[in-house]
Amino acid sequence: MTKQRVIMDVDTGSDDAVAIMAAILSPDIDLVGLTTVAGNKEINFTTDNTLRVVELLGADVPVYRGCEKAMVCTLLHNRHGDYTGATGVGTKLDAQGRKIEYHTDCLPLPAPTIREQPEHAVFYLVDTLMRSDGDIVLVPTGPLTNLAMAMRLQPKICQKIKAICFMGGGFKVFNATSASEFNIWADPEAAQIVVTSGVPVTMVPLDATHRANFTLDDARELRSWNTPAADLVATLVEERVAAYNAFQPQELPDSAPLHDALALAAVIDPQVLRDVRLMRVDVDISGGFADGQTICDTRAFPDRTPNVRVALDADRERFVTLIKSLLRSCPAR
């Protein structure tokens, strides 16, 4: 069977790391390249973390550094008013006195010895897509700055992208503000460019990712395998559960979503997503209270053409089983 060619655009923190590992380990994915963007952390950390994951698995996947700032939304200092993107998240310490975070600056892996490619991520996307046979699926898991910049630089790439499956947005669930999810809030203009590009787009929002959580029991199982990859994921799940218990307690006790891994998993097995509806989606770029909101038109007769498949639910068991099966393929110490 022919592998699906994929380029991932990542802001590598904890959940991106799991998504990258799944892509590298999947026999169904040919990971053509990884591009990095500022998001979970600033660009130096997201690029460094991406290299750490690639080196952990000994993969031959090139990494390209991308945009360190959003397209335009940071030009006005009062654009977001009182919102910071982490509204309601204060400082809490764990039992050892360490700061509880969703993402640490550096993943708990050795500093990388491999290096990023010299070409900028935006130029890499344009060059690679224009030379392709239209067979590449893009999986962005951070702010959509790199992809939107590439589309603006060379609009013809939109005809060369097979599909986009991105993690971001919210239908009824939000985290950055009362109306927006972080990846979209961080660069709303970029998101609007992507969802209106004419490319087949699937949006994996918080509504779906919060239905596919990993638990501490899952982490304990992974730890028992005694492999570097499973150990890393176990550690990341434990860190994320601590953060979600502290700031966003989940319906499933002692659990946390691995948002970005679900978007990648949907390329391998679309059935991990449930209740996927074709809707008209636009992004609020007004700068007001709803700045960065993914506006999903659920009317029976929308006045704009539906453009995005929106996943409103997920199959947790199917997703967790898939990720575990991929991690199982890594050799023990």
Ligand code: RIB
Given for the second form:
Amino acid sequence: MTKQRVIMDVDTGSDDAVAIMAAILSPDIDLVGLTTVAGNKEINFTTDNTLRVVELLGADVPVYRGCEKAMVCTLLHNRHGDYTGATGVGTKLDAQGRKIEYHTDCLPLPAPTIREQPEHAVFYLVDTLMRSDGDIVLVPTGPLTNLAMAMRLQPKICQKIKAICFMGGGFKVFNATSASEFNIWADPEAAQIVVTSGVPVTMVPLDATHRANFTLDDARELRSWNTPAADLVATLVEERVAAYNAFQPQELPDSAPLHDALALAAVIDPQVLRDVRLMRVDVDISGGFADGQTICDTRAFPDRTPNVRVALDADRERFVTLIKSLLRSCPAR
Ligand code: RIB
Ligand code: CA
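Having seen the form predicted alone, could you now give me the structure of the form predicted in complex with this ligand?
Once more the chain from above appears, this time first in line as the rest of the complex follows.
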């Protein structure tokens, strides 16, 4: 079977890291390139973290640094409230007095010796997609700035993208504000450009990712394998469970979502997603209370053409088993 060619656009990030590892380890995916964007952390950290993950797995995947700021959203006065205020991140300390965070600045891996590519991520996306046979799937797992910029720079890429499967948005579940999910909230105009691009889009929102959590038991199992890749994921799961227990307690006790890994897993095995519905989705870019909300039209006869497949649920067992099997394939120390 031919491998699916994929470009990931990441703001690495603990859950982005697991998604990248799964893509590199999957026999079904040819990871053509990684582009980075500011999001979870500023661009120096997200790029450096991406290089750390690629080097950990000894993969030959080029990394391209992308946009350090959202397209236009910060131009609107007072638009961005304090995300940390919304979630309480940084206001709680663990028993050792360390700040509890979803993502540390640097992943717990050695500083990279490999280097990023000289070309900007947006130009890389345009060049690579235009030269392609239309066979590349894009998996964005951060704010959609790079992709929207590429679409504005060269609209013809939209006919060249096979599909987009992005992590972001919410149907009934939100995190950045009471109405928005972080990746979309961070650059709502970019998200609106992408969902209305005409490319086949699958949205993997919080409603799905919160149904596919990893638990501390999963982390213990990964740790017992004693491989660098499984060890890293075990550590990230533990950190994330601490953060979710502190700020967003989950229905499944001592568990946390690995949002981005679910979007990547859906390219390998679409059945990790459940209850996928084609809907009209637009992003609120008004700057009001619902700024950055992914507005999903559930009416039988929406005013505008349905444009996004929205996953409302996920198969936790299937997802966790897939990620574990990929990590299992990684050699021991
Ligand atoms: O809301 C979850 C998303 O925000 C994930 O992509 C996570 O990495 C952060 O970017
Ligand atoms: Ca991310």
